[in-house]
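Here's a solo chain for you in structure tokens, the form predicted on its own.
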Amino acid sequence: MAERVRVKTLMPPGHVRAPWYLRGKVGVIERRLGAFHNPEQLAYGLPAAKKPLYRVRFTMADIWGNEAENPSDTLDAEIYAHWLEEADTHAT
């Protein structure tokens, strides 16, 4: 079974790498991509630890709900682990 994750709803100022329209949305990890230096720190010239990066798949219904024109179409986004949390399997 695919691992369900939720994109955190953080709204920090500055350079961030999680699209606003995916925050709070639930998707499934499509694959693990490896660990890379955190671009949110690199953007400010700061030392950047490596963080796991995942490709997360969302359906249009996951993102837009009843407003989705093609609910079963998918969007894949590459999101760092610090933006993800385990999804409650009972959440919608």
Contents of the next structure:
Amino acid sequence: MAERVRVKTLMPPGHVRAPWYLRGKVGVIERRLGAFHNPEQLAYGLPAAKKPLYRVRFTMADIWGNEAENPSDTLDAEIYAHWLEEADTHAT
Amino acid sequence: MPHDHHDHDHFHHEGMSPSGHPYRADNDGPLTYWQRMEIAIRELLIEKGQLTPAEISGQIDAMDARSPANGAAVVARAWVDPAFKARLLSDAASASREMGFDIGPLNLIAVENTPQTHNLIVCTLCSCYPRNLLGLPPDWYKTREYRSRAVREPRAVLQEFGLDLPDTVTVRVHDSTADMRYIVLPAQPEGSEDMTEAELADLVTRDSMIGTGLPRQP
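One more: the block was the form predicted on its own; return the form predicted in complex with the partner chain.
What follows is the whole complex; the chain from before opens it.
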């Protein structure tokens, strides 16, 4: 997994733990947390494979752009690997 | 006569209590779908011998017994014991268990406030909170207002809590989106160096472990 990652802009229905406001945003991996049962299946009582989970750190500027309250403040969120892609593969 | 109303300039509204406040409506409306679901599942589990009513009551008691005092004890230990603090910052769940707290399967991360960094905890998706250590979250923690504003304008939120942070301090917001729960390790207040561990624990407030407050001053 690359250090710089982008949260995929998927929009599946159901119990998803990748928050809307981070989709499409680029951050850096703050730490690797290990593997946890995928909540997207677990929430429905389905067999849930373990998926790698990361803490991803975004700057407020990464998330809110010019609207950021303080651009260098940060936000960390836990994002599953299947919601992340290398940031440089779809650079815009 | 105090209860002779003839010469009083106050008046009573229909439906008001003698002190002039509205009576609170009884909360005996029809059950919601999910309340019926909970009762049905609970009764089935009991009928099928999976759980006893005493076990359910016992679990509620155990949940109610957890309080911010548990977290305060962990923070105070970290202030007086650098080796414990290092263990807390590398694995806060193990460090809490080491102190004897039964926190179940909780995955806990401690984030440290320093002169350069202030941490704030939120769960934008629901109400994730280290309940197994700190007990139930405050009601405001679960509101849409706190959950949306903490990630959008944390400094404005902190100001409303009475915390005015200079620009030299970086605010780090932690959104509990998945399996981790968070506790802020606040900075030890100046002037508390000679206090005992128990006295220090009394300085640690619930809000200081969420990041919306600072510890009490000694």
